[in-house]
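What follows is a single chain, given as C-alpha cells, in the form predicted alone.
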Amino acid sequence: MRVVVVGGGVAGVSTVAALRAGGFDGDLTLVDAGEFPYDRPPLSKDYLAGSKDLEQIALQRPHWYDEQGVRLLTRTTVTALRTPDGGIELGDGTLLPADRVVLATGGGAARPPIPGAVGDRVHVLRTAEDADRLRAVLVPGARILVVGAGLIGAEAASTAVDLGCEVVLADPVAMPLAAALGEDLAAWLHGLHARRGITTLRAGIASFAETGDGVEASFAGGVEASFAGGVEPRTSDAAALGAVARAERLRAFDAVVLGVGMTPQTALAEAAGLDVDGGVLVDAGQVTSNPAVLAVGDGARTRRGPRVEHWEAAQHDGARAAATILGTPAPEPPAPWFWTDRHGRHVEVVGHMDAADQIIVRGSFEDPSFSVFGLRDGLVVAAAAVDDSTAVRAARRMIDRRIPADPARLSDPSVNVRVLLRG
C-alpha cells in the first residue's frame, strides 16, 4: 500500500509515526511546503523571542525520517488530489501515486475583514516566516498593538513585553478563555498582562490606517481599558476613551499583531469535491467523504462536533487515521488537554470546565502554584493549573477513569493529589 500525507505539522508527522509504530510496511511519503516539519507552539514564545532556532523546534530529528522509511519531500506544494485515480499532483506537475491520502493541511492565520488589515505593519503569526518578520520589529521601545487575547495573541504580547516593547492588547471579549478556565482563573490570567505593564483594552477594531508615524488603529463600539501601572479608567464611551487613548499614545503603533484565530486550509479538499463545512468533514476514523482520503489536524472537523485546534488533538487525529489505514481499533482519546505559557507562568488545562457545576480551588491564586478543579455530580470534569503539572496529570486520570472526588480533600493542598486517585 502507498500512503501520502500532505502537510508536515504535528498531525501529519504524528500520522506517519503512528503508521510505522503500528507496523505499516508500505510506501510512506510526507509532503511539506516548508523547510522541514517543525513545531508551532514555540513560534509565539521561544522562537519569537530568539531563544530557539528553527532546528531546535523540529518535530523530529533530521535522520528520523530515513530511519522510519519515510520519504520526506520538503519545499514541495500539492496542487490537486487525483482521486479516484489515486495520488496527488505536485507543484511541478509530478503525479505521486497513492492508495490512501491523508490531508494534514492545517490552517492559515485569520485576517478579519477590517479595513487596513493587510499591510506591511500588520502581522500574523502562524509560520516561522511570520515569526521572523515579526521578530524584526519587536525591538525595545517599539509600540505594538496585539489584537486578540486568546492563546496566540496573549503569548505574543508576553514575548513582546519581554523584549522591551510598549504593548497594547485589545480584545472585544471581557474575559478571554473564561469557558476553558472558569471566570476567576481567566480573570487572574488576563490580569497578568496589566501587572507586566501591558495596557489591555476591551475593544474591537474598526480600521487600521497607515500614517507617517506607523499604523493608526480605530477602536469600535464601547471600550473598557486597563492601563499599565494599575490605573484603570473605564468608559463605555469610545469618544471619551479616544481622548485618553491619544494621550496615552494608544492610537499609533509601529506594528500590529493579529492573533484572532485561524482559517482551515481546505482548498485541496474543496477542489476535489470532498465535503467541507468549517473544515474537511471526517468520520470517527478521520475518513472524508472520499474513502481513499483521510483528513487530520486543524483543517479537519468531525461531523459530530466542532473543529479542535489544540496540539494534542492533532496528535490524536494522526493516531486515529493510522489505525483506520492499518485496520486496527482506534485508540481511546483521553480528556482534551492544552497549555499556554505567558509572563513566566505555565498554565495547563484538561477536560471541559464549562461542563462543571462546582468549582474547587486548590491553594490560592497568590501562591506560586495552584489549581482549579471543575466537578459535576461528584466527578472531576476539568482542571486548570498554574505551574502545577502534577495536578493536571492527576485530574486527567480522574476524568478518564471517572474516579469520584472528595471536594474537601481536593481543595486541601496538604493532601497529595496522587492520593486522590485512589478514590
Second form
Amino acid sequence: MRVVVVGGGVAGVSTVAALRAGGFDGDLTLVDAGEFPYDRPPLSKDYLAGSKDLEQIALQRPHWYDEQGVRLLTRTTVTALRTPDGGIELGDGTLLPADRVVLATGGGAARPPIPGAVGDRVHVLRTAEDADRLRAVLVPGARILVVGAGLIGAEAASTAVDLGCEVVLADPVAMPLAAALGEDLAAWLHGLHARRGITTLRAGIASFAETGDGVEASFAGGVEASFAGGVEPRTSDAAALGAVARAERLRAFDAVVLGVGMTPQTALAEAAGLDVDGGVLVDAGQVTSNPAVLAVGDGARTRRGPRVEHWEAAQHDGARAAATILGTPAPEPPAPWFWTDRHGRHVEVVGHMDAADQIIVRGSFEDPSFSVFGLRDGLVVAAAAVDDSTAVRAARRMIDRRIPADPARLSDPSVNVRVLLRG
Amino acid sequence: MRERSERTNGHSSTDGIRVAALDDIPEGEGIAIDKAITGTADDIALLRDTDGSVWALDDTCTHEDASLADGWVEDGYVECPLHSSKFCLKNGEVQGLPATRSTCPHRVEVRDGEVYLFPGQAP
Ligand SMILES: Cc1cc2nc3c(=O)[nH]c(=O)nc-3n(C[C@H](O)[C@H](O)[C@H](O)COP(=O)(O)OP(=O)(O)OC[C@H]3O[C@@H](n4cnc5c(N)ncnc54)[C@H](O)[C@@H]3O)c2cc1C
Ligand code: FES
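Given the form predicted alone above, I would also like to look at the protein as it appears in the form predicted in complex with its partner chain.
Following is the full complex, with the preceding chain placed first.
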C-alpha cells in the first residue's frame, strides 16, 4: 500500500510516525511546502525571542525520515488530489500515486477584513517566515500593537515585552480564554499583561492606516484601558481615553501583530469535492467523505464537535488516522490538553472548563503555582494550572478514568494530588 | 565521568554513590541529584516507578529545560512536566513528540533501603 501524507506539521509527522510504529511496511511519503517539518509553538516563544533557531525546532531530526523509511519531499506543494485514480499532483505537475492520502495541511493565520490589515507593518504568526519578519521589528523601544489576547496574541505580547518593546494589547473581549480557563484564572492571567508593563485595551479595531513612520489604528466603539503597571482598568470613558490614547501614543505603532485565530487550509479538499464545513469533515477514524482520503490536525473537524486547534489534538489525530489505515483499533482519546507560556508562567489546561458546575481552587492565585479544577456531578471535567503540571496530569487521569473527586481534599494543597487518583 | 565521581566522593565504581534513602522518593515521583554529587554533565533524576522500582535518567528533558525529576512517573515511563514527552525509565528512549532525542540512563542499586547510583554506567 502507498500512503502520501500532505503537510509536515505535528499532525502529518505524527501520522507517519504512528504508521511505522504500528508496523506499516508500505510506501510512505510526506510532502511539505516548508523548508523541513518544524514545530509551531516555539514560533511565538523561544523562536520569536531568537533563543532557538529553525534546526532546534525541527519536529524530527533529519536522519529520522531515512531511519523510518519515509520519503520526505520538502519545499514541495501539493496542488491537487487525484485519489482514488492517481494520488496527488505536485506543483511541477508530477503525479504521485497513492492508495490512501492523509491531508494534514493545517491552516493559515486569519486576516480579519479590517481595512488596512494587509499592510507591510501588519504581521501574523503562523510560519517561521512570519516569525522571522516579526522578530526583525521587535527591537527595544519599538511600539507594537498586538490584536487579540488569546493564546498566540498573549504569547507574542509577552515575548515582545521581554525584548524591550512598548506593547499595547487590544481585544474586544474582557476576559479572553474565560471558557477554557474559568473566569477567575482568565482574569488573573489577563491581568499579568498590565503588571508586566503592557497597556491592555478592551477594544476592537475599526481600521489601520499606514503613516510615514508607522501604522495608525482606529478603535471601534468604546475603549477600556488598563495601563502599563496597573491591574484594574483606570478609565472606560471613550472620549477621555481618546485624549489619553493620543497623548500616550496608543494609536501609532511601528508594527501590528494580528493574533486573531486561524483559517483551516481546505482548498485541496474543496477542489476535490470533499465535504468541508469550517474544516475538512471527518469521522471518528479521521476519514473524509472520500474513503481513500483522511484528514488530521488543525485543518480537520469531526461532524460532532468544533475544530480543535491544539498541538496534542493534532498528534492524536495522526495516531487515529494511522490506526484506520492499519485497520487496528484507534487509541482512546484522552481529555483534550494544551499549554501556553506567557510572562514566564507555564499554563496548562485539560478537559472542558465550561462544562463544570463547580470550580475548586487549589492553592492561591498569589502562590507561585496554583490550579483550578472544574467538577460536574462530582467528577473532574477540567483543570487549569499555572506552573503546576502535576495537578493537570492528575486531573487528566481523574477525567479519563472517571475517578470521583473529594472537593475538600482537592482544594487542599497539602494533599498530594497523586493520592487523589486512588479515589 | 565515573572517574571524577570516584575522586569527588571517595567511592569505588563497585559501590556506587549513595545518593538517597529509598523513602526519600515517593512512588510515582522523582528527585534530582545535583551534578556536583554525581560528577556528570547534567543533574540526574532518580525516578520511582509505580511498582516501587527506582531508575535514573539525565534530569534535563531533551526538548526544553524541564527537570524530569518533576515529571509524572508511571508504568515504566516518566512524563515530562512541560510538554508531556515520555521517556522509558529503563533505557531513556523517547516515546513521543515534542522531544526527539532519547535521554541517558544510569545504573541504580537499592541496598538496605539506600539508593546507590553508578553515573555513566548502563543499567
Ligand atoms: C505561533 C503558534 C504558537 C502555538 N503555541 C501552541 C502552544 O503553546 N500549545 C499548543 O497546544 N498549541 C500551540 N499552537 C497550535 C499548534 O501549533 C497547532 O495546533 C498545530 O501546529 C497543528 O498542526 P497541524 O499539523 O494540523 O498543522 P500545521 O502546523 O499548520 O502544519 C501544516 C503543514 O502543512 C503544510 N501544507 C499546507 N498545505 C500544503 C500543501 N498544499 N502542500 C504541501 N504542504 C502543505 C504547511 O506548510 C505546514 O507545514 C501554536 C500555533 C502557533 C501558530
Ligand atoms: S521540555 Fe520536556 S517535552 Fe518539552
